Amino acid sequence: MSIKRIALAYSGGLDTSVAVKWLGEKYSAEIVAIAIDVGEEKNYEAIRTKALAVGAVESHVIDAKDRFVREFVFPALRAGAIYNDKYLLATALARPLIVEEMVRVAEATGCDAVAHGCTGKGNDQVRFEVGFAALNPGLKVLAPAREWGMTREEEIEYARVNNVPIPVDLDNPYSTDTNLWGRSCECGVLEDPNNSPPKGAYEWTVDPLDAPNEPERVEIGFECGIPVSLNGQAMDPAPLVAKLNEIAGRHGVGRCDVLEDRLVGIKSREIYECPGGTVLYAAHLDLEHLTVDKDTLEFKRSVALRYGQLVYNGLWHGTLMPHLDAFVESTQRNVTGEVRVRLYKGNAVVEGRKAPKPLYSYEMATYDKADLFDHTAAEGFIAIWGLPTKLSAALERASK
């Protein structure tokens, strides 16, 4: 297959900047650089200009922060999706959005190939390439960092020889990824799972020991499981998450240290910060317990587990996800209300909740004179409920 134009996922860092030059030389192709802003707080105009400076024929910057939260983060929140019991899937949720935007721009600009900067050891290569195959299997997929075989030193020398600007922070001991939903940190001293994370591993959250000595309370409003307000003020998805990141982060909420089962078969040690997400997950789950019936909640736990696995394993565009989304959508019809959360020294504790359609009934739950529960029904219920246990026990005794 002759490759004439390549759409490259471009971050502005060393790997993707070298990839512009390397791909152009190897395939004698034009490079279309695509940077997707999902809340990494970079200078995206500088990134757009840098891509052109290192050889791209086009450079696109797409502001996708609101879409990221609205179409990817909040559906996962409503599903209750978590990976390895702790990880709120920040990086994993951004990848299918990036794939969608890359395919869109690649098709619009006449590209016959797409490329990413992932190595052969991580999860993201799978997420990108499976996503590309789902959305446009006709696009050739290239992975230059997996193909070129250069060491870090050789890559730096290649950049120097080819006048590719070298970032000033190459001596950073950590590998990080950031978007509006969360921040990940790995490598360096963190690769020994017995090492305590140093302060430098965190950026979004203060040490809980140094957090304010007075708690702060936030109230989150939901409509059909979607966060719509913070402290009584209606807010769009991206600003709501950003503001909650700021508030919860200063109280040390949202730190997570995970021994993670990577899709490629190894375990890795990851440090995550997801302050706003931690609060939203706690509030949403609590509101579900007020508004969703027991059987649905119990089944939904299995859906949440599977949903998290699909996101992590790069199967957002797979065949199962639409069916899980349909189930989750149905469960959220009455998940509307407000939840009050206390933030203090690294903890987010729900203190109160209210909803227009609660399943909780004061008259059924109370022990005071307003009690409407039929106590006389208990005896018959217990007899029938315990009948299988009673019969089994009698059989066991008779056989001894």
The other form holds:
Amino acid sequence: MSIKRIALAYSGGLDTSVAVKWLGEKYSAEIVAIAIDVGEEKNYEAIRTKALAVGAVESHVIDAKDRFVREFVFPALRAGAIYNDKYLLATALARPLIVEEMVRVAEATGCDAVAHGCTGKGNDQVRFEVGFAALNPGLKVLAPAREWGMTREEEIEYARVNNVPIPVDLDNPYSTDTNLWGRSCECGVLEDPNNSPPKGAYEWTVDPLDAPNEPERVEIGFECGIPVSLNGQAMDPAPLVAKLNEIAGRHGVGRCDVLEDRLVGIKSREIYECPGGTVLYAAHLDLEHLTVDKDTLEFKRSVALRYGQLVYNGLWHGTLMPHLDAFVESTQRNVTGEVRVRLYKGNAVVEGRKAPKPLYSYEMATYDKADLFDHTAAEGFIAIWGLPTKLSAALERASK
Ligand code: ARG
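After the form predicted alone, can we look at the form predicted in complex with arginine (ARG)?
The complete assembly is shown below, putting the previous chain first.
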């Protein structure tokens, strides 16, 4: 296969640094390294120069934090997307964004191939490659870490021989992935699902046992289902999430331990930290209960499940997604208001909520004299509602 220029998703770690050399040699091609900043607090300037040092002909760093939250995270939040009942999809949501940026830069820099550093066992390879195929099927796709067949030791030796710097944190006992929305952590002792996660496995959140003895309240403002303010202060999406991560993390909010169904058919165990996201999900769902009717909410629950599956399974750019998005958007018309959440020792509990267009009606709900509910209508309603139950129960009794 003749390939001249390869756009490589570059993280600065060992695998993608080795990939710069390996791809360059194997295909006699030029490598354009692309690092996409989705809020993993790394030194991106160092990463940019490292790519050049290991042999890339061009090295790009793209700050995609704002886009990530605005166009990927908040739509998923609004949908209530969740996977395996717990996972708020931090890693999965970043992939389609990385794909979009990769394809854009690959096209702009005249690449005829794209490459990623995923292995053959995870979900990310699928997310990347389905995305590439959707956005530009003309680009050849290379997965060096899936192809080279080197053991860890061989890879380190390859790096040594080829003057690829070996990162100092190679002895990290876990495999992690981090972005502004959350932190994913697997491998090592976590591979026995019966092992309690050791203290050091969590980094963004304190152990709820060590959290402050005083609760803290945060107020989240939403407009049409999108978070727009924190404690009364208007904030842009990315800083809002970053700030909330810090506050909720202090109170041990947002940990979860998931026995997960990977797309490639295996069960794996991973722990996640999504402190800000956990607060936002709780607040958003609560505001929906105040402002969205029962039928729509019940139906939306099935959409949330499906939305989460699409994100997880690499179908962000697939056929169903725009239709689910259109449905979700239409449900959020009145999901505007403020929700107050109490953070205390690992819990985020909604304490109060208000909205300019609530479906809650005091006159309907109250037992006080302001009550406008028609009590006499209940009698006829119950007679008809209960009629099928009454008839079949009578038949059962008669045939005993
Ligand atoms: N299992 C999650 C997913 O597929 C997260 C994977 C994150 N990767 C890692 N090395 N921890 O979305």
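Here, rigid core means the biggest group of C-alpha atoms that superpose within 1.5 Å across both forms. As the structure is a prediction and not an experimental result, all values here were calculated from the model. Positions refer to the first chain, counted from 1.
Superposing the two forms on their core, we find that the Cα atom of residue 395 is displaced by 2.9 Å between these two forms.
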